[in-house]
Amino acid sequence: MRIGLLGFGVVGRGLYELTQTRSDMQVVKVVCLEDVTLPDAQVTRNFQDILEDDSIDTVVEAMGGLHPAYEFVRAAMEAGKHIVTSNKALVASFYDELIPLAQEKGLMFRCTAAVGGGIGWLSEVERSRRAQTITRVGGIMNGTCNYILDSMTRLGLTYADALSQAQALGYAEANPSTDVEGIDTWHKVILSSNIAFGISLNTDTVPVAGISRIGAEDVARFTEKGYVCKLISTGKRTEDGFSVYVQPTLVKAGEPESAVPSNYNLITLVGNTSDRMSFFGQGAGRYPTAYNVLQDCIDLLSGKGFYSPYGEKVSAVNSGKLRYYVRGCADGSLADVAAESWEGAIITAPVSVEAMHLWLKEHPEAFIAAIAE
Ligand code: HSE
């Protein structure tokens, strides 16, 4: 395998290092905007150098972001090159174009590192769906949010201090609002659901609420009541369709998610045969993420392309009802559904996920957290 590598940051450099001792693959060219010299690979600022090199059969995209990653990946596919990417935003956003294009052109396309970093998550979803019906996917998919919530809960840090630490440790995306507003998790659960259920979700129908408005007073209340707040993604089959959403969630102390420390991920799959399987590990970082990029390259060598066939376009149906903790509903608009009062916040009677997220759009200053079923 002769690899053209796009990006030489955290993940790209990690992959380059991991390929050094292998005889079955070689990084031959690297697109990088910084001055880097490598003993055995040409470093260029010009993507055309990879695109026009017929000896390169595989492009590994480790740039992140949508543009120009999308244009480069698409052009590489048009030129007949196989793709490995760790870019969840790219694959979730352009699923409808990239996956059919790969299938039409007979190209291999894999993106295991896009969800769960170094965890063998998407590759196990792929194996799992061969043998059973997957009924549910989701969990803790963002290390930055988990680090912030864990630091606030266990160490009493403020939100701002915990976010600064997560940034200093390199967990956060270039724009941390992608993490704390739940967008990174949103990309990951959309991609996981598409692969697990063999569908293509209409992304506009998947609601997301993040953690940026959580305060120390919320965390203190949760602790007092025996709950831990986590940013949880859900993708599940229901009688009405596929229900997919991302939201802060109050988990009972003692549940596995409540104990996930620091920046770790805990992602769960439920199947009609296996029942629950959970995957715990490093959802980010150079070597964990590069490990799964390398695994995808090895899969390509054995002819393994995308995880599941491209499926029908569906809208999420989020009519299932949950109880919610809501702080910041002073205008009385939730009076009809308020079931309990928690000093400055309310607990609602069960309301649909869809209705709660619509309410939140009208009240962006509020903080909501679902109470786990
Ligand atoms: N910013 C992401 C996280 C990196 O914190 O999990 C991995 O996708």
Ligand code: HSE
Given for the second form:
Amino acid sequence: MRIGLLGFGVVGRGLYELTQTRSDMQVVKVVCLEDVTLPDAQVTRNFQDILEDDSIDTVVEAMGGLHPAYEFVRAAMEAGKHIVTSNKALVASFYDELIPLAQEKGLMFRCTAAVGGGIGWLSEVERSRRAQTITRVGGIMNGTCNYILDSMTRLGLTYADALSQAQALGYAEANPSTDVEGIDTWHKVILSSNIAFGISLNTDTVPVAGISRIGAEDVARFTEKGYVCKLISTGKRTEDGFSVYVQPTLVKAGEPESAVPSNYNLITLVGNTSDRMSFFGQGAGRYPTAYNVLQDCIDLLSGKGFYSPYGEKVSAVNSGKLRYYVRGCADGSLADVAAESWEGAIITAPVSVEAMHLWLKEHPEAFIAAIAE
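Coords for the form predicted alone, given the form predicted in complex with the named molecule:
The next block holds one chain only.
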């Protein structure tokens, strides 16, 4: 395998290092905007150097972001090159273009490191769906949010202090909005659901709520009531089709999710034969993530393409009802569903996920957390 590598940051450099001892693959060209010199690979700023090299059979995209990653990956596929990527935003956003194109061109396309970093989650979903019907996927998919929430719960930090600490440790970006507003998790649960259920979700129908408005007073209330707050993703089969969403969720102390520490992930699938299976590990980091990029390259060598056939386009139906903790509802707009009071916050009677997220869009200053079923 001769690899053209797009990006030489945390993941790209990690993959390059992991290939150094292998005889079955080599990184021969790297697109990088910094001045880097490598002993056995050409470093270039021009993607055309990879695109026009007929000896390169596989492109590994480790740039991140949507553009120019999308344009580069699509051009590489049009040129007949296989793809490995760790970019969840790219695959979730352009699923309807990239996966059918891979099938049309007879190319292999893998993205295991896009969800769960070093866990290998998507490969496990692939193995599971061969033998059973998967009924549910989801869990803790973002290490940044989990670090912040864990620090607020265990150490009593404010949101601002926990975020600052996460940034100092390299767990959060200078602009953390993609993580803390739940967008990173949103991309991951959409991609996981598409593969687990053999569908293509209409992303506009998948609601998301993040953790940026949580306060120390909220966490204190949760602890007093025996709950721990986590950012939880959910994708599940229902009588109405498929329900998919992301939101802060209160889980009982003692549940597996409540004990997930620091920047770790805990992602779960439920199958009609296996029941619950959970996968725990590092959600990011150079070598854990690069390890799964390398595993994808090895899978390509054995002829393994995408995880599941491209499925029909479907909209998420989030009519299932949950109780919610709501703080910041000063206008009384939830008075008709308020079931009890928690010192400045309310607990609603069961309301649909869709209705609660529509309400939140109209009240962006509020903080909500579902209470786990």
